[in-house]
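In the form predicted on its own, a lone chain appears below as structure tokens.
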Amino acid sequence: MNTTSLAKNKIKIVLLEGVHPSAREALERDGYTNVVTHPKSLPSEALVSALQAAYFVGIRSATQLTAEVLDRAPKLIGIGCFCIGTNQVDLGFARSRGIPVFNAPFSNTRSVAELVLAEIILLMRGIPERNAAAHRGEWLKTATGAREVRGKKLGIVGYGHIGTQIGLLAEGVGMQVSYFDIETKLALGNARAAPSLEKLLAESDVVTLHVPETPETEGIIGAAQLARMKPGAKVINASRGKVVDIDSLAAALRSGHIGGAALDVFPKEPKGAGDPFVSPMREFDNVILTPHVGGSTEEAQENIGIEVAEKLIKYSNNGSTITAVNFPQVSLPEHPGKHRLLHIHRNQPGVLSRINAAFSRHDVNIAGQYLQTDPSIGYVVIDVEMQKVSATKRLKGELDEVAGTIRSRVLY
């Protein structure tokens, strides 16, 4: 569906699963009034309810925006995924609808680095199992097995936001650092890049895991590659949970060949909080297990919260999607005394000559023009000078007639 310029009051925002409320203070204070918020997701049918009559959606892990969702919700024009993770779309669809999808990549950065520290004390020391010992009345008082971490070497892989703010907290209680990353990265602090993921592994006391979920990186860590690990290592993941393969963990963890394990992410998770948590890992005292928990703190998600709803506004207000995962990255200065008009179209031959050909026969002056595409789709915005908004109306109603067209919006 097309859509052109309403006032922010008449755009629906639909925002679920307890969206930090900074994002609700962020669009309401930019003008966008006609917010509505649940605290949990919906069922499949409830949700395209919800979305009937919503511009924007905003969610978190849990909503499920399948091709068929979308497709029953004809005014969306923008996603908002308020954590990190994008898998709950289908992204692919959204782009063929002229959907962008924005996250935050960055926000929760601190909160998982956090985590990942106390989680290598409390693993060094043995922590975990007294913990559980303790619980059933046991009082194992003894140094055996507990280590400073001073001195030990920490292997991260994948050196990227998360990656690089953990080998820096490590530093600062005196680990070694080492990373391994697919593509070159700049060290920081002291850190030194391992020539290979078999050698960082091979040298590590701990090994960390901060990479996306991707067919390379699905059971990267299994059983060969746990074997070649240092006996009593510890692993923490705190990424995404195809990345290690469970059942290879389980079996070094049963032989004693891996001391230890923190995992924040699993290959399957309850959908809900009344769904029981299924894992291997329950049996072994020595693990530590949170329930996808590593950015869910309140300054995280906060952060979160006003960094989407930025993102969505910007979109809103003038076209621009920096940062969206799915789509054509365009930025765009603010448009002053012009109406714009936002073009989504198929990427195909003669699509941007019909379209300045339209302007053409309407004698209208192009004051900017940015094009930007993917091997799908392509998005043009183009700034014309002031005139009437019946005019602009009728230039778009024939912009909308090009063939290749997915949808176009006016700001005025």
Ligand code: NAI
The other form holds:
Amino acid sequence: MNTTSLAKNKIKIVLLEGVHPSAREALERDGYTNVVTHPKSLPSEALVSALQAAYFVGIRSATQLTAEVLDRAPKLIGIGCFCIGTNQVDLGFARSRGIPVFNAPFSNTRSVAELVLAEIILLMRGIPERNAAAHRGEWLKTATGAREVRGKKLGIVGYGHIGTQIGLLAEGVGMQVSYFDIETKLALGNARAAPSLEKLLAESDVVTLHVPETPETEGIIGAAQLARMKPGAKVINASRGKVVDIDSLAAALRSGHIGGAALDVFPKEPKGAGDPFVSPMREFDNVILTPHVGGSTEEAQENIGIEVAEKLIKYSNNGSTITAVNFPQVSLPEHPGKHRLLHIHRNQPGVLSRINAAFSRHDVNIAGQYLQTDPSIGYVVIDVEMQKVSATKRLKGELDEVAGTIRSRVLY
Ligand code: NAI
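Alternative state: the form predicted in complex with this ligand, after the form predicted on its own:
Shown next: the complete complex, the earlier chain at its head.
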């Protein structure tokens, strides 16, 4: 299955599930005007027919790109998930077909950071319980337990994209920020690295969690860690539900040792609007509960549209696969004055030497070669000095004959 270079306006791109218009705008700005949009996901047969002539498809979380669907999309060369997760795509099958999959893991960083900043302030003021009481007709007008955040200590567990932004925002309102990360991280602003998680927990007025879900982070905040925290301290989790042991948190809230919490993620989350939200957290007035909306803002959707569209454009224009989730990652310079051959193959012995032999048979001067492999596939990009298009086409024809070839492409 191979494609030669097409004019950009011939490359059909199908965007499903109401992907933000920013994606279409970014594609059109770059000359990709053959964009077809669908407001919703499509059932599988309709999806297969929508993808018949598509080179790229953009989806969100509802479209299932199974092996069966991908197998029947003969022209597809790239997939954009305009969201964070990529479980809805059969990544292994896509890889075996030489189709890289891109997503947008960091476009909603700011949205999460802003929500957490608001929660820090609300929890420190005791607003959740006053709000809940007012809804019941009670008037909790007291300053007791209501604190300013200025000068208070914020402990950030996981100092990555989100953690660092929260640190800076919190300093803006006068908090003292420390963080714990398993990697050595450069401190931004006046933040400082805590020597251990235990120390961070013991000294913080508010602890906020921003780690990924891994075997090591599951239950990283359990009964022992909560017991180490200051009496009345607050816990915020907008990372992944299993990071906090929810029953231990419920016990610590019930005893009053933990003075409040804000949770956006849960070990068990409802599948949709009709599915009830069941959690021991529902009993607490001093807990802010949000339905996994930390990153859900219109700005984030717009940024996701741009981020993923740009990744697809880059791959289409110059072959770059940087940040692809299922594919060897190659970052490529522009190739002015050169023809670029992209060759995706099964990672088996002898492929590269056969490719190079084809080049020497044609007496073509290689100006640059980039190779990345993973255990199953190899991706080699070869820039050659400008020659007649017909000569490059002949060369591509030979590369397609190399045993193990999955797909090749030429960019003129
Ligand atoms: P990131 O990958 O930029 O940062 C994660 C940080 O955690 C890294 O610095 C990493 O070294 C550190 N880390 C990993 N294991 C650790 C451990 N055991 N102890 C301490 N530090 C550890 O990720 P990002 O973008 O900051 O996201 C953080 C979390 O937020 C992720 O779980 C992500 O899924 C979640 N998230 C939630 C959203 C929501 O809607 N609530 C939206 C976006 C992200």
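Numbering follows the first chain given and starts at 1. Keep in mind that what you see is a predicted model, and the values were worked out from it rather than measured.
Rigid-body motion between the two forms puts a hinge in the chain; from the set 21, 278, 299, 373, that hinge position is held by 299.
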